[in-house]
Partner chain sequence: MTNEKSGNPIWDSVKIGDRFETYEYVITQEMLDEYRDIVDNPNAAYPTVAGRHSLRAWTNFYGPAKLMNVGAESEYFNPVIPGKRIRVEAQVTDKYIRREKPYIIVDSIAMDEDGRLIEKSRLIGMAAKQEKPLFAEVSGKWENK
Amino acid sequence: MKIGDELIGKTFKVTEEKLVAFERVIWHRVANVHSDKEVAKKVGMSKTIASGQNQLAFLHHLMESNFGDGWVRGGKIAARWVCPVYIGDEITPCAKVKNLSELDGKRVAEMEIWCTNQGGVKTALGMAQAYIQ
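In the form predicted alone, present the structure of this sequence as a single chain.
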């Protein structure tokens, strides 16, 4: 791994079934704009939108797939959501190595992270770091 390397993750298709299931499993919440199209319509949205936690799960998958225990046992992430993700969108998590350093005797990759939709629009932006195994 070297500075400038890019990681491109699996593309995830966002479906209504997956959004509803994710909301129920993760949050145990009542119907909301993330899980119920009628609630979304009541607040002026044309359809449900994915929660930020949903995109975070895609980014987590990218990090764990590339760093394994180096992610699970020391990874850090900070992200913000910059564009809504809707049912039918296809979201791809990505990262670019910005710096390599050492922490507690272990190599660390510091990365810029983002998600893009099928049109190439960035939907999430942030930074992550993980130990390199």
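What about the form predicted in complex with the partner chain, after the form predicted alone?
Excluded here are partners and other molecules; the one chain stands alone.
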């Protein structure tokens, strides 16, 4: 791995079924902007949107696929949701290595991260860090 390397994750299709399930699987939330279009309208959106955490899950897949335990034990991530993700969108998590350093005797990759939709629009932006195995 070297500075400038780009990591392109697999593309995830966003479905209504999975949006709703995501809102219930670990924390069973009440109907909300991510799971119910009537609630979405009440809070100011025209339709339901995927949660930012859903995009975070896609970014996790990218990190776990590339760094394994180097991500699972010691990974860091910071992301902002910059554009909505709707049902039917196809989201691809990506990363670019910005720096390589050493911490506690282990190599560390510092990365710029983002997600793009099928139109190439960035929907999430941020930074991540993982140990290189």
